[in-house]
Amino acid sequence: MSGVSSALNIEDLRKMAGRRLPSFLFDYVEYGHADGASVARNKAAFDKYQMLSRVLVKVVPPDTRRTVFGREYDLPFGISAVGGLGIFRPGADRFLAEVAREANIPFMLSGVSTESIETVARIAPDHVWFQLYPAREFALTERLIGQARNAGCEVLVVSVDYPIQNKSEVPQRSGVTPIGGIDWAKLPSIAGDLATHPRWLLEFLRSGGMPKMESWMPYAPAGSSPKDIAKYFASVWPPNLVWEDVERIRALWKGKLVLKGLMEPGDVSRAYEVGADAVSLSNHGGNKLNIVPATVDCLAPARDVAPEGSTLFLDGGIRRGSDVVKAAALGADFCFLGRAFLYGVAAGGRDGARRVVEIVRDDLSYTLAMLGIPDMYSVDPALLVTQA
């Protein structure tokens, strides 16, 4: 085997992505906020949880299907929103949409994607959810919602966890961000990095350089460059959202509504009260703040306050199918993977994204069979063992 087909786990794909990407991009992914403590905590927290196995149960083949919002998916996980993917691999959002359609899983398109919602929805019309970053002016938020509706999206995911712009130390040092691109004034400091990653550099230049943030291009001044669009986005985002803003969005959006970025049980409870169809527990993949807990540790308290029969999602730190099973035992109805798919698509484009699905799916099936669990609906919290 060669290339991404030789990857046996997500860590293999991570290493492949690290070899291809310049460090100013790879480190941005790895560290998130500050020193990367929150990113590492998300992943490591799953190790605290083990599961007892049952035997003499008919488990072959295990059933990995899960129904969300009335649609049956073949797997209990989907692709989470990751912004600015085009700088990691040209066409990345399109590749992920194709893989989501093939695997029959949802793809949450980032509100700061480098492909438009219209383009991605045409590729996978029944599998694309739109992640909304509301603007400071509600009239602009209303236009963004209308764009998603007109593209045929049935699920709107509203990120509510950024009252102010996030800070990452990596781009402050390098002058490069996945959305704003390269600060050429800092070229001398990254020249060596570029020279030692010629494959990425050549592909970046051949594709036309910095991709435009097409999700915001219709709203920026005509003729805006990628950097101009990024500056425009920064001028209208983020708003300091409050619950009344969510109520306005709920009144406007008639499809399924997901609130993403909640952690505290009181917030989770109120989200359902104001009309959310689902809550997605998330610390933004560790990009938000390095002192918040791992999202998997927030699952059980959130499930305790969520109304009976309500839908609860999780993202953050998932690298294996066994992580998905643990999350289900703790109360998650569905999981979303962000970095894993970023590693895959950065390492191998469309094939890399497919390999992520294969790796997590195969480990999920193996885990279910070995635990004596015939299907995802039979994951029993009583099997969960927590180590101090």
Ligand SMILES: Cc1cc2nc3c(=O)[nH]c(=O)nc-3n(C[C@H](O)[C@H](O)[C@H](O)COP(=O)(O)O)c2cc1C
Given for the second form:
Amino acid sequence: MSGVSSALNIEDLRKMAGRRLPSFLFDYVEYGHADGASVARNKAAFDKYQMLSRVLVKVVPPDTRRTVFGREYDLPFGISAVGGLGIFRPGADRFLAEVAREANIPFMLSGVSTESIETVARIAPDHVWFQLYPAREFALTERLIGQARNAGCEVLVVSVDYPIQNKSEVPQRSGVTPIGGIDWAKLPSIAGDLATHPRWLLEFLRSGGMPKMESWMPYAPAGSSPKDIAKYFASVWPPNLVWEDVERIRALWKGKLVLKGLMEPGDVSRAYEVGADAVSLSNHGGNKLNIVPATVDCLAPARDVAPEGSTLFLDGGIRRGSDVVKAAALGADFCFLGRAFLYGVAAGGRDGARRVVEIVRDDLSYTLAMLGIPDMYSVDPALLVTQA
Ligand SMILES: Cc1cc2nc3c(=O)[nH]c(=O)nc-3n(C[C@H](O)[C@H](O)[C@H](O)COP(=O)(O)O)c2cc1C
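Switch from the form predicted alone to the form predicted together with the ligand and give that structure.
Now the full complex is given, and it begins with the chain already shown.
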């Protein structure tokens, strides 16, 4: 076995990604906000939940399917929105769409993706959801929604968790962000990093250098460079959204609507009141603040206030199939993985993303069988044991 096929778990892929990527990119992913406490907490929090196993149950093979919004997916997890993927691996958005289609799982295309929504939705029309970052001007938000509709997306995921631009210390130091590009004035400080990651550098240069946010090209001035498009984006985003904005979006979007980035129970119940079809509990993978609780710890309180039968998603810190089972026991209908797929695609492109699906799927099946759980609908909260 060689390359990504030798990875046994997501941690193996993380290490491979760390070897290929310059530190200014890898650390950007690893730290999230400030010292990375929330990134670490999201992951570590899963350890305090354990599951009792039942025996003498017919479980082979376990049924991992799960239906969301009337569509049956083969697995109870999907690919979360990650912006600026092209700098990590040219073609990454396309690879993820291909893998989502093959594996029959959803792929949330980031509102600041590298490849355009049109290109990506064409690859996997039944699997691509569009994650919207609304603009300050509602007229522009309306056009973005129209773009998603015309591309054939059935699910709109509105990320509502950044009232202001997030801050990360890593790019302030390096001068590089996946969507903002490279501040060449800081080149001397990253030159050594570039020189010691020649595989990444060669592919970056061969693919034309800094990638563009293609979905934003129709709005930025004609002939804009990647940096100009990023500048334009920074001039229209973020808006300080309020509930009335969500109501306007709800009135406009006839498809399924997900609100992403909620944690607080009052917000969760209000989201359903204003007509969201699902809530995605998320702290943006620890990218927004280092003082927020792990999202898995927000699940039970959110489920308590969510209306009977409502759809609840979780992301944050999920690295194993067993994490997905724990999340289901705590009340999540479906999970999304951000970094796991980022590591996979950065380490090995399309094959790396496929390997993520295999790893998480196999661990999920193994866990279900060993716990004596025949299918995803039979994950019994009574099996959950929580350590204080
Ligand atoms: C590098 C990076 C970029 C991200 N970009 C976006 C984005 O464009 N839109 C969005 O809604 N969430 C974005 N997220 C958050 C993810 O969608 C998801 O909430 C988070 O990664 C889940 O945590 P995990 O990485 O531990 O799986 C990003 C996360 C990372 C790590």
